[in-house]
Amino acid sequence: MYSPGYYEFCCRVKIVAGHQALEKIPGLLNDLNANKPLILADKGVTGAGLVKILSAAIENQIEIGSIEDDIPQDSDLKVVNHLANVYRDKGCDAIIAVGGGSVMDTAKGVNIVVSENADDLMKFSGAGTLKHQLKPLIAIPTTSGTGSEVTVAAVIADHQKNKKMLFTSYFLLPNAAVLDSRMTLTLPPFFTAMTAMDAMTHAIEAYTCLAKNPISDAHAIRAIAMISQNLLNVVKNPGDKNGRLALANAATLAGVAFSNSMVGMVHTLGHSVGAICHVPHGTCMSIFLPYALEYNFHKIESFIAEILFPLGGEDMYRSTPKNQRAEKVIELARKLNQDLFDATNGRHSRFLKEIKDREGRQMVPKDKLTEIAATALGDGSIFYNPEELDYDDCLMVLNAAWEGVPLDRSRIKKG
């Protein structure tokens, strides 16, 4: 299963990381021969002041070409060509992304446009379609989760022909990443939490899942060591900005590692959850992650055992026999999601049938598992997951994580 005679690794962004990153921005331009940047935002970010806290960090030495917020919750095609004649209209020469997964896919996709000279951004998607380095990009990550700042891929939505397309390619990573603890002050203990717990599970299923190996591993366990030494504080104490920025960096190292490693079934199920009841990416992959923990032991015991140093400290590996350690895990994943559940006002949701949207509906319906294990079959992380999965085990894990109950292991149908 792990084969670390051979592995390939990339990492080519230059990180910047501080309580006062921004002001490095000018600096970062020059380098990259840009002085003109396009700013790309939503609306959130905006109305945040983040982006202002931008601007007073750059605009005395740095001509702002214009600053865009209309980028919706998915990234889409339209607002892509849109945002790349905006580019070309105002003379820009570099792009600055201010948000989370869905600015940096957008920002992406404006990017392949505004380089290649093109007008039909779709001729770009799969791998290996880009071929040349793209225009200067900077990531500036308002969320601590995704790890977009530091990954190869975008999605972009084309909604008049209701799919989703990939692009991929080493050319779409940004030049540089700025970490800052002022951009991620603002983002509610809720989102806090969902966040980085994408970033927890990033983090994991590098290190557990086929493709790990000794460099993305040591990312990833460092990620995870620093979110769950941080992560609670700054649900309760939201101005925390050593624990922000802890929390920043341990996202983009876990980027860094499962962009090199990839995931797994937690993902698998997540975004199929995610693509049928449009529930957030971050509850999903909290949800999921002791389930898959639990559905994987028997292949990967040892890997899940060595994650309770970074996981629960020293004192606990130490004091936790041996065979007991990948179990210990699990109890702690699933005590993680009960202290966020209780420290968020039970807004963090432990289980699917908890997930509720503003109006207090239930978001994922029990009879719509039927679908979503289906549609999990065709979800490119499966191939990457250490225990083969099929639809029976799917909606078996669904249901277990429907009902918040643990998974009965006697049923798996071990490979």
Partner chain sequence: MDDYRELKPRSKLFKKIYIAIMLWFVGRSIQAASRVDKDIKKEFDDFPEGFTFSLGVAPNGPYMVVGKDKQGKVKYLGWNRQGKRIDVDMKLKNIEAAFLLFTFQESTCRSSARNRLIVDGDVPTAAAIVRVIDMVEVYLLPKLIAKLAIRRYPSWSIMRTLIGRSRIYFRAILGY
The other form holds:
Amino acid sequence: MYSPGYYEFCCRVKIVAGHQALEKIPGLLNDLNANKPLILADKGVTGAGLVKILSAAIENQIEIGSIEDDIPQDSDLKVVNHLANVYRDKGCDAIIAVGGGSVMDTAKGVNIVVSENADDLMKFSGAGTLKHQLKPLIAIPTTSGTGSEVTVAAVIADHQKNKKMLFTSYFLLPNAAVLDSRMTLTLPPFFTAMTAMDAMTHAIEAYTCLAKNPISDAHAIRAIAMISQNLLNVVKNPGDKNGRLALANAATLAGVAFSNSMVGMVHTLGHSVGAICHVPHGTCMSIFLPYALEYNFHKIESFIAEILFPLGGEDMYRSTPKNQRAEKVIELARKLNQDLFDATNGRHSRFLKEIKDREGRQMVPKDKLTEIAATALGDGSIFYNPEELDYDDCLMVLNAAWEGVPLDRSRIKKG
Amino acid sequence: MQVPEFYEFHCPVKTNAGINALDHIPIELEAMDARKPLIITDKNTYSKGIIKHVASAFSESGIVLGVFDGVGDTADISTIRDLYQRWQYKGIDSIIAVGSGAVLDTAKGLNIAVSGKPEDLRKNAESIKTRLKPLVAVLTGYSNGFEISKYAFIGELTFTSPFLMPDLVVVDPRMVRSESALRIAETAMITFSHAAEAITHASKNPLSDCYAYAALEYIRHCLMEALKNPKDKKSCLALAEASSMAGCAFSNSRFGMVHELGQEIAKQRLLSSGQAMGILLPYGIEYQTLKCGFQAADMLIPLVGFNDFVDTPQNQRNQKVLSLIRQMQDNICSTVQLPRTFKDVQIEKEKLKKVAQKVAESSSSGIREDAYLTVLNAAYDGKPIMG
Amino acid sequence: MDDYRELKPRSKLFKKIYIAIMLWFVGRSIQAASRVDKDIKKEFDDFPEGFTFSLGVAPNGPYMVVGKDKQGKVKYLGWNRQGKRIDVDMKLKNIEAAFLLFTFQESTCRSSARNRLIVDGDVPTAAAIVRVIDMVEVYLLPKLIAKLAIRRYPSWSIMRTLIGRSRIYFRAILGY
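Having seen the form predicted on its own, I'd like the form predicted together with its partner chain now, please.
In what comes next, the whole complex appears, and the chain from above leads the way.
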């Protein structure tokens, strides 16, 4: 039994999940004394017809204030302010956010502006500046990955001042997260692989990093098992409704786990690759996962070994000798990337040098690695990693992950 | 593991557990825009002198803390009315409840009154749908997790809403010492029953499972240690943590037979609910596994760990869990003076019949009276239902 | 009603004084170390002029403030935050959390993993400050204790540790 000495755990979001969960939204809004929601989405979401499904599910019982689907991938303060004006002009009294991380963050920002009647969002940045309940917010994730429907943080960029503002508060949590299999049913296999590996990484890092605790551990174990049992199936049979629902549940479980126990170096390095080379988050996550396990191995071998049970299943756990279980987990993490590479005809990248953009250009040139390593030192997740990471350590891992070779473990400096 | 076709889960509780947990209360209140809490407790808890630890967390706030220790055996309207008036003229903005079920019920009742209209307390309000005032629950050696659940029992009335659950549950090693091994066993049996029925229930969900899982794991590792050495801080802390997790799981699952019967037996003053649930556990779980679609096997992992789980063939896992529960009951009963059967405590079968009748009348589970009676009779004889 | 009484919590003067002394010494040591150790100096080089950061205890202190002046020199600016603009603000959530940290019962990482540390401000800068504090601790503390305070004890040469340590102690006590 692992006991961390002291921990905090909180999952205040109401979770409503099922094949017909959207139909519950009018009731949820009614409980929150709201009846005119503003629906926020992005073009991808409307393009996939998801807002139509949502509207059809709720419009009989409730008046939709407005549908705004022009939230860009790199949403910012201007977008937030514009949407807040729409909210006020149309007399809305709640927000429904449909989409991935960017839509969720924007919705949280809009919610601060309309609830606090703020003209300057900046005043509310940082931790603990919000003191009151905000307007009702319902989150509908469409990617089974980020878990941002259950996280307390929001990042909003101010492109004019070239700044990113971080907001953290329990009041930013949506009142409810609605997981409906219809919302992820049309997600293409490559995106499914990428976002599910994002969730997988959340769960594995939550289970192995410094702030782990018994309740988040239970969430993590459950999430890992559900993803490993369903991911390949769903990538091969995208129409598998039950598999889709399982992945959506797993992503939320993983989100609950990591928002309580934080994440480590997969995110430290992944965020930095994303920031400098604009690689999608999930791709970075799946590439760095085996490396983080190798790098931290000497500190957390027993935790890694336990992961074999949910990740490999009971037969594999039984047939693997105790002292080889942790190694097996690393092997499996690599194999999963390989399997997804095969199942997506090579679109799921296994190493950094493989990542290509739409035009087929390499996204992470080798000469960027030094810049990535330097950026990584400034990522907050570095403090939750079991082992210390300095510039040379980051560069060593980056080089190996670029080539796609295992870490030379004799070079790891052990604390 | 199957994912249900549909479920809802809601647990507004934040848990702060471990070393110096109490000291974080002021900053947590501050985050909810509250600065002047009222401490509610009972005479027994107050006399142990542990309230000073709660007060000491406020050394920097410069406030004078009000402490009310007049909660009786159950929560009643007149106490709440007194507290309501005090709230009004003392400028109180939040509640810290320290102690057992009646304390929490009183605190929840006060919270209903101060957050809405005091008249709300007169009806079985189904209508508590928004957040109430900040409520902090500090667990003590008496806590079994039922007190932090979404239920409040005030006078003759029962209130149900997730918003009655505390915003913050604090588990601090300085607060959770229990006075005797017997007491530990009783509370642990309630915690265990709630977690067990939540994780095996036919209509369970993956999120409440996580809380129940962690609770069972903690009990498995710490219960016997705590019974052998009731002063052991680490095990008492773990059991208190388990109780709060079980309370969260329980609030998100339907009642099971062990809970229903245990509560009714306590209500009829035949036995404490902890002792009753301790007796009922093996038979209730067995019956529900046989007849009600419960999956006893789902609690095998937290009860034995991964290694023994994979070594147990799939078709034997239900049986294994049932025998583990019986074994646990044996171990507990041979360590402390806990009764093993209803026969041991001389509760006649006639009285059990009345219990079954009452539960069947009030339960919404659709389970019939004879089913309840089967479980009660098995628990009377101490013989498994399948022989 | 005799069911109601009022409690005035006792102040924790001893712990506050202890933490105040530690903060004072750490603050002056950071100033000293920035002139002695090139790695620490390098971390500060990236900070803008006029930059300040504070480490202390919520809600009422004690605190220490360190800043960089117009000449680019790192200076301990005292215990008083009043009237100062703080760029990166690091606070322990309460006096007990600070006591655990400054008696080395919890490392900086542990304290942050246990959610006892609040950081407000630019995250990369805060990360650099934590690295500086870690290095200063290596200088100030005997290896056995420093190992409790940080994740990985650096493989510095004995000369760097010993000579650096005496120079930093000397400067911190004299205050230059």
